[in-house]
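Single chain ahead, by itself, as structure tokens, in the form predicted on its own.
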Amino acid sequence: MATNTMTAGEVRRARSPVRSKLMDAASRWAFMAPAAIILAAMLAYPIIYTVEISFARFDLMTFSAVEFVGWENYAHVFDDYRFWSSMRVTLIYLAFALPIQIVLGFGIAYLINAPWRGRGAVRALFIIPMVVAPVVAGGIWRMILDPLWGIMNWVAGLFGVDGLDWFGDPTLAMASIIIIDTWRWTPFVILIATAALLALPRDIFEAAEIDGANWWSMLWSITLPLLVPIIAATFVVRWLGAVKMFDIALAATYGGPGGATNVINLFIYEEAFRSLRFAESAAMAVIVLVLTMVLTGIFLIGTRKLEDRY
């Protein structure tokens, strides 16, 4: 009766693919390990410390948690109407700022990607808002939107519009925050969109031109479907930046008037470093972190589905 036997050399050759894969994975992790350890150490301690404070009574003398109180701090946060008001303000800001920035960014990128003289200089100009410090940007826009001396009201006056109180009216104050943030971060979207447009396959557009398609047909039927995964990924990246918005609101409106622009990060800052309610502020930070992680996970799942579809 024949038997299935393998020599030692055949066994080594059979195991070599598995061994090579393990060695390849080990080498990759070996290169990543130093950076991963440093990143984990820098992130882990603040997060663990914040979570610890959120479940304890905080002592300002020792600046540490002294007594475990369970969910008491979270109960205070959920009962605080100002917390929910700041969350509502943040959601309003995100609901308007993100779509405007995505639409403007990809629209401007499409226009400056067309062949016309001077587009290189225009691309360079769009980068300027990104390198301006947020506090400086807030101060500049405070001068531009000043109700008495601002250039925005002067331009509006040329069209017969009376002077607008940009920082005194709640609706206009939120609009000003959205305008400043859009001015600062739309160039970031433009850079991503420009790179995506340059990476699109040109043969598809050449074939469409030969078939007699105009620019609108190519935009709607070719460019946009190809860019859908990039648009979704850009939205997720911009979402992660926008949800942390703090500095512009602090520099431009300081949360006013009447809390109309008091986004959640500014509210947490005020509660922690001005009201010295560190335990409740830590609980707020943990709540915001969990909500951000959940929503980011949902957006990533949606982005993956869009990539599979298109």
The other form holds:
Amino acid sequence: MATNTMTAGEVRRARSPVRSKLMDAASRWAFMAPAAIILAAMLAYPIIYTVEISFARFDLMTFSAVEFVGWENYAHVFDDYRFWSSMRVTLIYLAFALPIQIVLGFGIAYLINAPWRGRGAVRALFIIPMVVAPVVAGGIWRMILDPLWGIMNWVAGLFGVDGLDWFGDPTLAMASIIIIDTWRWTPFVILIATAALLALPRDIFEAAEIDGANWWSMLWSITLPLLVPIIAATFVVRWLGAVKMFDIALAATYGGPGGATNVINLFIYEEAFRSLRFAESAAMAVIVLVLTMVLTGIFLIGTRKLEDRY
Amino acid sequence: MKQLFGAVSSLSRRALMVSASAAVIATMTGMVAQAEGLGTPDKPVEVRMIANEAFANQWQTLMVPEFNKHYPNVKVTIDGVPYVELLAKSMLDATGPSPTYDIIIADDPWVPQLASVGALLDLRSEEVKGWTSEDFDWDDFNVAPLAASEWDGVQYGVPVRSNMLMMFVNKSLYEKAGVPVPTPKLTWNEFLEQAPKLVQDTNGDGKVDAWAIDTYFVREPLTPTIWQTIMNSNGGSLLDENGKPAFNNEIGVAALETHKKLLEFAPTGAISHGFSESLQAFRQGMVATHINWGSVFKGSAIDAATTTLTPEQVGIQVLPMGSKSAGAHRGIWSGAVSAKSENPEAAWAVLQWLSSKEGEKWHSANLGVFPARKSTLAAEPSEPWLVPVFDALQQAYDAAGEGKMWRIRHPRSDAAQQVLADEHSRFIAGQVSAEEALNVAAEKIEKILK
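What would you give as the form predicted in complex with the partner chain, now that the form predicted on its own is on the page?
What follows is the entire complex, opening with the chain shown before.
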């Protein structure tokens, strides 16, 4: 009898809510720990180290942060007109490249959505620009747009447009970067948009057809509202990719002429690896990281609201 | 007497034997030391080199086997790294607790940066003197290339691939335009007067298809070297004797405007031209003159696979004269030994052979690399095409040495060069005036060099 009472007590203790919760938490953490440790090592450590360098004097002799200098590196960055100029250039690039890619991507996907022979093959071809290394893409487009030897000016010449200096004129140089980036990433948007269009419920369209809705009404009143959450999510994904861009500019225009295409990440790269100004570069990287996180947060909130609305 | 003689004789014999034994031991000790430093067939020494990928592979496949004919027990491995990453990687490695690389191949302005962090070995220290061949003639080097690897009075390296900014001439285009082929006496004013005639329609289709010049105009660190050379040849300098910027003056502004003026006579789109694009324009016979590194001569005039021009068509000379001298600009790759190398003797043996009279001769004859030694330049070159090249090179060394025609030498020289590139590009793109560009550059560089 006594043995039975002890056993029942043990069972009760074992089943007490606090103990049960602790056990549950421990088992969850046990499963999460390996991934968390790897994440901390691979992701958090470099970020923390970058933040540390940004507040320190970087000693090239030991290749490490040696002395806390407070906000000094940030003050240098804010005092450098090149930083602000690069931020402005990045903003211009993002303001044009992202909407163009989203509109083109969803537009092309909508137009090729009808079933036709060879659609699969064309979709597979869309992947090519994405797998070409950005530096190679920049180099190839540099040849295509070259005023002396490039095919683009030859084609433009057929239409009476002569002497376009794609990399020499600041506006055209930015246009070149946007063209190259759009060539590279629009297929990505097309693939997502195609998948989204195929997943749209057919019955709504059939009902609209029966009600006599025309092509435009269906696009404006059904397709677009249904696609809004996908468009917003694609925008966030592309935003995160585009904000990092520097390799295309490095290969195609070297950031020129006169800094017209010197996007912020190219500037950070040059300051770190050409000028060996690691502390100032780290400060810039932290500023860009914070800005990106804030803007991404805003975009995600916006995406959620759009999802709720539609 | 006999006993005395015998005693002396016995003593002498013993002394002789002791001396002989001592000498043998000393020699053997020396041999062992040498064998350890330069390896033995059973125990070869391994040295690793970090170099520009542009020539690392060529060195590994051609130069190393040649070196091994003289030093068979030194195994050399060369890792090629893209130019833009080379300095950062060299610094990162050399400052680590146990560096991978025994030999660092550094571009012209990098030695102060590497030396200031204690990464390099003093090649004229007592220790290294013991490993240096007696016939290694330091005084035979031209001053300009040797000075590239000197910093704070210490010699940290030797020139292993010498290069100078030179002017290449397409004689055919000059003849077509009816303009006299330039000589080293050509001045910038004369060139600018002749330039409009050199922009021409050579095939009579009504379209311009040949221009006067192409060179660096793009936004990159080597572009300001053209402006600097024009400024130097007019008596200007980058820094004053106190190490402060001295280029934001009339001479600097005039030189910058001259560089921009060249664009008027350059091919369409030349504002985005750098090393490769200007080189292609010259090799395809589209420009009458071309300012680039001398080492491209072989590929521009001799190798039919890479050029449309013939050796007779191509001339090479120093850049046009300013008010003070002809122009040139130094671009020397120096070889240095890592201060933390575990095999410094073997590492120095590689560099010593490569920069020796014999090594230079082999290097220029087989790989077309320019020598730095006076004796090599004065001797009969192995190939006839090298004759005018060596003459021009010697003139360029003299001009560069006299006018201090090289980039800023300072532990933060690359940061300063990047600022020059940025401001130079802003002026070329028409975003600021020459005065403003140089004033901003001077202000920024002064802060950097503090």
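If you superpose the two forms and keep the largest set of C-alpha atoms that fall within 1.5 Å, you have the rigid core. Just so it is clear, the structure is predicted and the values come from calculations on it, not from any experiment. Positions refer to the first chain, counted from 1.
Asks: Rigid core aligned, does the Cα position of Ala35 differ by 2 Å or more between these two forms?
Replies: Shift at Ala35: 2 Å or more after core fit.
Asks: At a 2 Å cut-off on C-alpha positions, does Leu60 qualify as shifted between these two forms after fitting the rigid core?
Replies: No, Leu60 moves less than 2 Å.
Asks: Take the rigid core as the frame of reference and indicate whether the C-alpha of Ala25 shifts by 2 Å or more between these two forms.
Replies: Yes, its C-alpha moves 2 Å or more.
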